[in-house]
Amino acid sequence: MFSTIIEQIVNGIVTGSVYAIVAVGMTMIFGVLRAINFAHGEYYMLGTFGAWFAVDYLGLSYEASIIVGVLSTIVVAYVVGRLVMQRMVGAPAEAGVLATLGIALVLQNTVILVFGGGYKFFSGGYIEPLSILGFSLAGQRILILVVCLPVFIGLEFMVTYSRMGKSMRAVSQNVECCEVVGIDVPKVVLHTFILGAALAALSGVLTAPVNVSVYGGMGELITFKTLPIIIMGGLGNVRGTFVAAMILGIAESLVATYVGLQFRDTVGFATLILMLMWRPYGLFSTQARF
């Protein structure tokens, strides 16, 4: 019974970085805007796709389609950074909401038109099982552990030390004041923007083999998925999005184990409930924004 926790455990660890990856992507684009993206978790979708037409379509190997997801994300994230969200920075949070569920369901019936409803197998990937340690893990679920921790200390060194990363957690912090001294608000709002998509789209590509199955409404769970991480963990604080991954990935896997499966997606839907009514802004402070 003891190595089957510690296996959930670690199967859990493997979610919880899935999460952690599209999830400090959200909270960052809110730190910048003040607005929750509703569209999230199609640029997941986007990444999951380009993926697999690129395996499927130009018979590429599953390290390039690996690019061609991240790129095709990153050019529609900057069509809709430039069109829409760049005209975000200052409205009421209230139309922040409506662009992104607008754009959530033009991204979304755009790839079921091009191409189609139904369920596309994804061939890529590392499947076969490695034992590690006495643990049997499929290779892909390896690979997403070790892609997780570089992106989040490179994601911590380029916030603190980089010159964009500082005009971040600027205009993170006060708006006004940011263009007063002469930062290009709307451009670090499009860079941040981009970054976070391409952080979807990066988990996106990196779960397809895991997932086994692609479709256009795919996006939908995540974006709900990634709600009650950014809340739990401060909305805008990436270290506490990152501790709420973790223990919503790890829930999971338990409450599957030991509770059933067919319970797991109510976790992350319950935990947001709680957290709303018990502390509405997050485990963690709301200062600590980036």
The other form holds:
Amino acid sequence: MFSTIIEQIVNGIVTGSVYAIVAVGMTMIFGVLRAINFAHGEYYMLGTFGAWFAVDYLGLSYEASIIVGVLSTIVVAYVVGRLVMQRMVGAPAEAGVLATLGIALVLQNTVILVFGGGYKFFSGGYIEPLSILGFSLAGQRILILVVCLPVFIGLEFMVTYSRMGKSMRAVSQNVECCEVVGIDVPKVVLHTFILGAALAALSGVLTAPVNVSVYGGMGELITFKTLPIIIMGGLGNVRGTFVAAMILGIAESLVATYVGLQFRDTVGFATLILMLMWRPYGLFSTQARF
Amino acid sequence: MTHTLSRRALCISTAILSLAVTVPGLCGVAQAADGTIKLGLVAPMSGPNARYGAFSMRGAELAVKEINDAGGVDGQKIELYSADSQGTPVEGVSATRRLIDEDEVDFVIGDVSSSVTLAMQPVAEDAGVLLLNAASSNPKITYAAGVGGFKWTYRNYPTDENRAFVVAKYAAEQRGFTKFAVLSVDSDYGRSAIEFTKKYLPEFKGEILSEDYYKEGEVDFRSVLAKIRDSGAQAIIMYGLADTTPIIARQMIELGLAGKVTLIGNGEFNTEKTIKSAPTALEGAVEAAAWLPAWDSPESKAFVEKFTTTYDEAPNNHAYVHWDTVRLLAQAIHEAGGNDREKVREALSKIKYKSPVGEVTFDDHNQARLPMILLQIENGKPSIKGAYTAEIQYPAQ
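Since the structure above is the form predicted on its own, I would like to see how the form predicted together with its partner chain looks, so please show that one next.
Now the complete complex, all chains and molecules, led by this one.
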């Protein structure tokens, strides 16, 4: 009984790590643009497709496919960033909603047109189970955990100490003041956007071997799982996002075990409602900033 | 004066113009009624069931091509129109409306998903267009058809009731399973198959230890599989989606369930691709299917060969049933002596159609009497254990 709970918590942490890497990008983009990126799951999908293409068509190894997946997403993100995201600085909130929803449709359907709507089979990765502390986990899941921690530690340091991170925080606080003191706001927006999209793509490539199937609509589900996480974590808050993702991952895992798999997708928004009743500004914000 | 003149000129030119438009138009309509049979296909071309849709489309296309190449149905060519249901009832209904209102089809084949077919039934009924289902297995579809209500719905596919019974019987009697866990898709298909399994399991002294349903697109089954592993179940009853089967099978290996817990039910356990994705988890799996490529009959073998050479991929169950259903419809049109909807419907009720799995006739609920083929995966290959037909006991009206 006890070991079952521990095992489920480990499962939850693995799921939470995937959510965390996707969500942190979305929350940083919100920070600088004040817009929820509804196309975020699509970059997750693009990364996975890039890697699948590298493995299946180019015959590359899984390690190389990670680089192909992330790089191809960065190229797409650069184009979208230049053409769309940079124009959203100072635009009203509904412009952001419409633009990102539109991008989501375009990206998703382009992939369906090019590769077809069917499920693809992702054959790379380390799927052999390893036994750790008495639990059997696919090697790939351990890789996800191992990648997640340094990514977050690195992001935390970047946001706190680097010039780029400082300017990101500055832009998220006051765009006009940034312009006055000479911070190149469009550049910060573009960089943040590309970083966020690349992280989503990385998360997609890392999960592809255990999720097996790759298809055009796979990003939607991720976008909707990520939304409650970034709200819970406090929009724009890196550390909060990490904790919120873990809470959601573990809660989902426990619900799937003790309540029923069919209730799993309700967990995100149910947790969000409970948490908002307790702390309406997010887990880590002391007050509303926006 | 100039005004009246120009008005007269306008009248005359309008008259000439409208004549010019209507005359070829009339000819065109007359030609269409004579020359072609308009057949609509509703299937999930995108979304989580897109694989089914692609196979359905190719199966139907192949049959249409074969029939047209052989001179059509009594000289009339079949024209195939397709519409995407995305596997959801809402899109399925609008796809059906589009086919009926814009493409003006006389016959509709569709959908794969039971939930979608159930939603399409009233649309076809209102329009008086024949809805011939080829791949949905929820019993409710024909409970409500024929004498049950919907006069225009026919189904050329065996139902879950038959399937659930056959699987439960085989698992209990031949394999000696008594403890089962349920892991099915959360849809009209997955849930109704389990409902009927529950109806028959007590006859075989089987008990269900846990019951879970997954949403389409679910990818993480570790939690639920760990629960099943700890519950001591001998088999997982799974009425699932083909695309999810490899994910579950792989995670079964990850959690050490492979070789200990057997998959039984339906969800394309028998295709080469699925078996290759997780051979140890699928060894011994039991499945009941309407058809499979290994089915031993000359017509069926010829179909597999033709499909494989045309599309460079072996057909699945959905490709076969759509191919077969187009041929069934062609025979009904032939027996009706043309594509008059009412006459084709009457012909279908009386038809004796020779399909590769046996002779097909329809009961008074417009349900085809068809066998379920039972197979088991042995040494990485499906092995056929028999075909079972059961007459459906309809609930009293």
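What we label the rigid core is the largest C-alpha set whose atoms superpose within 1.5 Å from one form to the other. Residue numbers count along the first chain shown, from 1. Note that the coordinates shown come from a computational prediction; the quantities given were computed from them, not determined experimentally.
A.B. asks: Asn11: with the rigid core matched between the two forms, does its Cα shift 2 Å or more?
C.D. replies: It does not reach a 2 Å shift.
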